[in-house]
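Let's start with one chain on its own, the form predicted alone, as structure tokens.
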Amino acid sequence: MKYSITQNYVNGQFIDSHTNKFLDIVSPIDGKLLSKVPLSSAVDLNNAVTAAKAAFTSWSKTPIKERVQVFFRYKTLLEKNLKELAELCSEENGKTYGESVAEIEKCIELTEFATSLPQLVTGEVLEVSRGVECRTEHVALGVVASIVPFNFPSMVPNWTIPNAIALGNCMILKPSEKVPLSCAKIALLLKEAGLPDGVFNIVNGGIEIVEAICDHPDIEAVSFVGSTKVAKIVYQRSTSNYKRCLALGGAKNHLMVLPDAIPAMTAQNVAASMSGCAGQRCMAASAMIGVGNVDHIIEKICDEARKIIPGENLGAVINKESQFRIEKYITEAEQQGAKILVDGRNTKVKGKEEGTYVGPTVIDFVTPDMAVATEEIFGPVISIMRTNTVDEALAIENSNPYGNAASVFTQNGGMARYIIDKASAGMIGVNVGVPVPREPFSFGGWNESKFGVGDITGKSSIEFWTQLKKSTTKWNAEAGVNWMS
């Protein structure tokens, strides 16, 4: 075992969990044991909440201009430790080093946005009547929780940590039990940046901790990122306990390719979108709809896919269960009549035979009723459907229950605008395979890709992590008595 047993982080200290149940943390790259993670209990969560609640009184009263100084220093530490963070991310998640570097760079961008919050939450003031003034201010909620997935061990935690804490809240983070090592490093960097003890805490575990977070009476808000199935449960359970909840679920993102699309650019974007992070991201393109004759573009997509080599510029999928599930989707589609143009099944990387790899896979002549066309595969697989018209393509996109992202590849501006207006998704791309907004624009989908109001990043997150206090004051007696008194 390369690292010591993973511990919880409570009140500024790493401590053992009150459990004798542990899971192995295995590197997807080569199958080697990295660490063990505790399946903590509700007792562990309660200890963390107690610490966070105690820290909240002082932290929430600290002026925001002072709170964000922590994140100026944290940003510098992310930059200083980028290589170590990227290597750790690759090791526990399986993505390539380059992808991990990009992930840490996004963490830096997210933190940079948090440092701008004092300019965005200044509130408003207006003299509404002679001698009478109304004012608004954003007030922290209290103890909040963030439940994060395995596919971005550093980035998704940083979707919530900087903004929620800079706005005056204290946080409980529940990492994925598959990749808890990066979150522990984040805790160390926050402490080094000067974050007071108790403001940020980590409780490792599985379903018991998720349920305990949803039920705990002293947790005011819960953010979640994961599958739609679990997102629904977390949202329903949290809100039934009168908490705020923003739960992001899965996706089935459609790329609509029109015959006038630039072939080389389109092929590169489609291949990168479907294979980046081994397809294990909610913004991956897993369904392509070719409108009209796009055979020349599909041919180039296959050429680009063959340049993607597992173990070199394609990382591993998270574990053997995922590898088996992804390959099962491919086999089932083939049995149902789809044509496998590029086949990534049974992939082995020399010297890393125990790693869990699936090669890039391009499946053509998929019909809209096949599982590969409707379900989230979460692997480096693109399913190609064909239509005669844009409206037929939009009908397929609109009928899918998710709504994270959709893209169109075309050189026709009017057609692009038409698809932007008609596509049922929260994030739209034009000649962009992964239409993730950059800060300060917020990240969030529609339909069954998101449950709750607002988005998890950017300006939209301010409303989720704070509540608005309104005050009305009158100081001069000469103002008299009127209906406002």
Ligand code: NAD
Given for the second form:
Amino acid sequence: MKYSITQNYVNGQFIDSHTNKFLDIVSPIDGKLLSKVPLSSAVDLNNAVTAAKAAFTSWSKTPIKERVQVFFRYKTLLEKNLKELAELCSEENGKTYGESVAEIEKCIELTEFATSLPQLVTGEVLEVSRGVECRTEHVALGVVASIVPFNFPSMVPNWTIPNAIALGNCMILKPSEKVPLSCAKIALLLKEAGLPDGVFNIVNGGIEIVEAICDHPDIEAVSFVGSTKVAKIVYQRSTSNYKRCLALGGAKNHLMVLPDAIPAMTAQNVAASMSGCAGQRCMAASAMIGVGNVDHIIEKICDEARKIIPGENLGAVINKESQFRIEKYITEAEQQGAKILVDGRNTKVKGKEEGTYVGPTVIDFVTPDMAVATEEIFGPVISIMRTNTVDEALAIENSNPYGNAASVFTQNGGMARYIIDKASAGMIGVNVGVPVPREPFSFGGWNESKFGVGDITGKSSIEFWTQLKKSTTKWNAEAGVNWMS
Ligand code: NAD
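Same protein, the form predicted in complex with nicotinamide-adenine-dinucleotide this time rather than the form predicted alone?
What follows is the whole complex; the chain from before opens it.
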């Protein structure tokens, strides 16, 4: 085993969990055992919540300008430790080193945004009547929880950590049990940056900890990122316990390609979107709808896909179960009459035979009723459907229960605007394959890709991580001079 057993992080210390149940953490790259992760119990969570609650008194009273100093230092530490963080990310998640570098760079951008929060959370004040002022302040909630998925071991935790903590909350992070190592490194960097003990805590585990978070009476808010199935469970359970909850779910993102799209640029974008991070991105292109004759572009997409080499510029998928699930989708589509133009099944990387790789896969002549057309595959696979009109393409996109992202490739501005208006998704791209809004714009989908109000990053996250205090004060001595008595 390359690393020691993963520990929880409570009150500024790494400590053993109370459990005797552990899961292996295996690198998807080569199948080597990296560590073991504890399946902690509600007792472990309770200890972390107690520490966070104690830290909240002082942290929430620390002026925000002072709180963000920690994140200025944390940003510098992310930069200094970029290589180590990126290597760890690739090792536990399987993505390429370049993709991991981009992930850490995004963590830096997220932290930069948090350092700007003092500029954004100034309250409002107005003299509403003679001598009477109304004033608003953003006030921290208390102990909050962040439950994260496996596909971005550093970035998704950093969607929530800097903003929630800079805004005065204390946090319990529940990493994905598949990739907990990056989160431990994040804890070390936060400590080095000067974050007081107890403000940030990690409780490792699986379902039991998630359920305990949803039920814990001292946790005020729960953010969740993961599959739609679990997002629904977490949203229902935590809101039924009167907590605020923002739960981001899965996705099935559609790219609409029109005949006037620039072929080379479109093909590169489509191939990069479907295969980046081995297709394990909630923003990955998963379905493409060719409107009219786009055969010349599909040909180029196949050429681009063939340039993507597993183990070189394509990482591994998370585990054998995922590899099997993705290959099953491809085989079923083939059996139902779709045509596999580029086939990523049965991929082996020389010297990494125990790695879990699926090659880039392009499936053409998919019909809207096939599972590859409607379900999240979460692998480097694009399912191509054909329509005659943009409205038919939009009808397919609109009928999908998810609504994270959609993109259109065209040179026609009017048509692009029409699709922006009609697509039923929270994030839309025009000639962009992965339309992730950069900071300070916020990230969040629609429909079954998100449950709860607001978005998880950017300005929108301020509303989620704080509550507004409204005060009305009267400073004039006279009685009865106005209606504010
Ligand atoms: P997942 O839903 O299996 O797991 C997410 C978290 O929930 C993990 O911490 C896990 O321990 C916990 N969990 C798993 N099953 C549970 C259960 N039955 N009850 C309670 N908790 C449970 O997701 P994943 O496989 O880690 O990540 C991939 C999914 O995340 C994909 O669907 C992807 O689209 C989605 N995702 C969405 C976004 C977004 O912004 N919408 C971003 C990243 C990933």
